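Only one chain is given next, in C-alpha cells, and it is the form predicted alone.
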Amino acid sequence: MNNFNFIAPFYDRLARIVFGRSIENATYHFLSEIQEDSAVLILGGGTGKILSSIPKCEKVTYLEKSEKMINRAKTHKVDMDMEFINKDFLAFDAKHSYDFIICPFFLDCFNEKNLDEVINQIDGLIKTDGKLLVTDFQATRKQLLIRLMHLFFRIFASLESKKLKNIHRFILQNRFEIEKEEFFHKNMIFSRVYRNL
C-alpha cells in the first residue's frame, strides 16, 4: 500500500499541471520557522524538491517509503547534514527526537486507523517545544478535483486512503494545537504549523 514508485518519474510534472505552483507554495510557506539548530524530520518528502527550500539547520532526516522517490531526492545537492531513510514510517525506529517534523502531503495517504497511529507516533518523536508542519488537501465545496485525484492515486499508487479525511481534526485529537495556518488553491490546500501540548 501507498507505493509511489510507478509515478515517481512524473509526479512533480503532474502536480504542476493540476495545481500550478500551489502545492509548492503551500509546502514551502512555513519553512522559515525552522531554526539553525533544528533537527528536522521530513516524512514522505517525495522527489526531494522541498530540500532546496529548507533553511540551513543542524540535521535533516528524510524518510520516504518509495525507493524511486528517495533516489530522486538524493540527487538534490544540499549543504546540510542529511540522512536518507527508505522505510515505511510505521516501521521507523527513530533514535532521537526532532525540533521540526514536516508532513508534505503525507497524512492524506492513510486510512483512519493508520492515520491515528501515524499522528500518535509523530507526537512521540517531536520535542516538547517542537513544531509539526502539515501541508495537505482538504475537502471543499468543489470536491470533484480532489476525488479524481484520490482515485488516480488509489489506482496508480495503491493508496490505502479511500477518501479525504479531516486531517486537522485528527491532529487536534492527538495533543496538538494550531499555531499558524494559510490556505491555497481556492482553499483546497492548507498549510499549518502545530505545536504539541
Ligand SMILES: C[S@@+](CC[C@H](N)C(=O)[O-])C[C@H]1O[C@@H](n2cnc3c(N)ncnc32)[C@H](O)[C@@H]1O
Contents of the next structure:
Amino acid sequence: MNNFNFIAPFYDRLARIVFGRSIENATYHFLSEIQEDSAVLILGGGTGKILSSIPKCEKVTYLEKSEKMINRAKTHKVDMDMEFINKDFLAFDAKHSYDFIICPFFLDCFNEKNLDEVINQIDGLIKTDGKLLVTDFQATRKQLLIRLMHLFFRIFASLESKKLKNIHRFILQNRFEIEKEEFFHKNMIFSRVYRNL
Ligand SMILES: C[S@@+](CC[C@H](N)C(=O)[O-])C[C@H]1O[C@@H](n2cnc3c(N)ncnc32)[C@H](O)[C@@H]1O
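Output the structure of the form predicted in complex with the named molecule; the preceding block shows the form predicted alone.
All chains and molecules follow, beginning with the one already shown.
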C-alpha cells in the first residue's frame, strides 16, 4: 500500500498542472516557524522540493517510504546536517525526538485506523513545546477535483486511504491544539501549525 515509485518521475509536474503553485505555497507558508536550534523531521517529503525552503536548523531527518522519491530528494544540495531514511513511518523506530515535525500531503495517504496510529506515533516523537506542521487537502464532498485526484492516487499509487478524511479532527483528538492556520486554492488546501498538549 502507498507505493509512489511509479508516479515519482512525474509527481511534481502533475501537482503543478492540477493546482498551479498552490501546493508549494501552502507547503512553504509556515516553514519560517522553524528555529535555528530545531531538530526537524519531514514525513513523506516526496521528491524533496521542500528541502530548498527549510530555514537553517540543527538537523533535518527526511523519512520517505518510496525509494524513487527519496533518491530524487537526495539530489537536492542543502547546507545542513541531513539524514535520509527510506522507511515506512509505521515501522520507524526513532532514536530521537523532534522540535518540528512536517507532514506535507502525507496524512491523507492513510486509512482511518492507520491515521490514528500515525498521529499517535508523531505525538510520541515530538518534544514538549514541539510543533507539528500539516499541509493537506480539506475533506469536502463538493470538491470534485480533490476527489478525482484521490481516486487517481488510489489507482496509480495504491493509496491505502479509500476516502477523504477530516485530518484536522483526527489531529485535535490526538493531544494537539491549533496555533496557526491558512487556506489556499479556494480553501481546498490547508496549512496548520499545531502545538502538542
Ligand atoms: C501525496 S505524496 C506527497 C509528496 C510531497 N510531500 C509533496 O507534497 O509533494 C505522499 C508521500 O508520502 C509518502 N508515504 C506514503 N506513505 C508513507 C509511509 N507509510 N511512510 C513514509 N512515507 C510514506 C509517499 O511515498 C509520497 O512520497
